[in-house]
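Form predicted on its own, single chain, as structure tokens, below.
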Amino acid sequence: MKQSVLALTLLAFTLVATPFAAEGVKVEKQEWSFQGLRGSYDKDQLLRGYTVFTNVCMACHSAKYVSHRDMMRAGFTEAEVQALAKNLNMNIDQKLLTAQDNQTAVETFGKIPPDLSLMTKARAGLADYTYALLTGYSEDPELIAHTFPKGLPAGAHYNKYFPGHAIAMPNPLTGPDMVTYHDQTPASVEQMAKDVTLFMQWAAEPERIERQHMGLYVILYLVIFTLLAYLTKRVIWKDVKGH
């Protein structure tokens, strides 16, 4: 029986706080209020990572997947969504799509820049590849020619946790203040990425948060059941030994 219970408890455990890596790539671990059986999307958080998002990304990037409507799941009522579409000419249900054009986006980066909606699930490492790639840009000239004995590809900017550390898109997140919270948060170049990535989080699993408070509910389920299969199967061979 303790068996069982202990095996449960390790299933769950490894579930929750089993790490990714990025492949070929180390990454720092980092806190996130998404993580854990009882973890959440802070709301204000995502309103900054939206913030990035809208002002720095959709420059070039989409989420195709996500409207302002969506937002209501992580707890924005429909006047606050209403509001935030409004600022950006849209309405709720319209997707987060950049304005920039295919043929301007090859022309410019050499390629079309991917959706971002499922981009932290895409990659190895998850959303702590997703904070390392946005932080991770350098422009220091010994590192890049110790890297890079011949120089970066054309058209390439170097980045330490970019598998080859040659990556086409420019540096995003290119200084502090870039943009203005809500909540008047200090828009530092760590904190932008902390937000914005997030705000990807989310985009990509909405639902996390429900199926992690499910999750928990299915393990004590699960948990009692095996405790009253054991009870009574204790009970009922008692019975048959008696005989």
The other form holds:
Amino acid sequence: MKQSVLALTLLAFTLVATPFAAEGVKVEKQEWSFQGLRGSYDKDQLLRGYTVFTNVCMACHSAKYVSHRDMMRAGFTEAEVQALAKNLNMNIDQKLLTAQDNQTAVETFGKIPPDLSLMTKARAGLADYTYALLTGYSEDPELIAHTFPKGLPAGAHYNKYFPGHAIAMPNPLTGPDMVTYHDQTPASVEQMAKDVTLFMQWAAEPERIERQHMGLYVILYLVIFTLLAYLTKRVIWKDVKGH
Ligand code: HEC
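Starting from the form predicted on its own shown above, please give the structure in the form predicted together with heme C (HEC).
So here's everything in the complex, that chain up top.
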């Protein structure tokens, strides 16, 4: 008797849990400028991403490993980062921390919004996932009813790409022009999502481009070294017959 109760409970649990245990929908691959050996971060796009991050995301999220000074590694001058930091009443060595305290966050969202410094590395799908997540909200009642016949869990929002589809983060990019870009790029939702994802990717691996370029130098060095080794061999063996 006990066993059949246990079996039934397990079965019920499996039936209920299965749809939620399913991983997020497969995310589409995007083109990113930082990929490949010759990858780079476009400074304008990085600045646009920074604009979205500091104006929108930082209301709830921190990037606790990133300071304005770090942006100098991406080609910004000290004067430029000084000016950006000043706009936020920060100095250039302070990390990008949200003003929202943990208690308010827990009361509002039921959890603390995760730090975004390393987020693009932490999730399967990396930058593609972050972009998909930011553009994956839906308020389509039919779609929501289909996934959640009893309604969305309290305080949750429907997101196509979030595992389980119920995310505590309200759609942060609700419409175009939430920010004004320095280079007059129209701030569509997709553009803002793409730019802020690029910024997060850079924040997660500020050394990525240096590493990629280093790789290029290493290859070049190996080619030249091989050539020199070959020439040396020719010189050394030139008097020996048959070589
Ligand atoms: C109003 C507060 C708020 C704002 C603004 C906000 N977020 Fe969030 N975010 C949250 C909360 C809360 C979570 C935790 C969601 C969960 O685990 O259900 C979250 C989670 C995330 C996650 C992790 C998702 C995962 O797979 O676990 C990412 C990525 C993210 N946010 C990116 C952003 C970006 C980028 C912006 C700016 C465009 C932003 N958020 C703006 C509250 C916010």
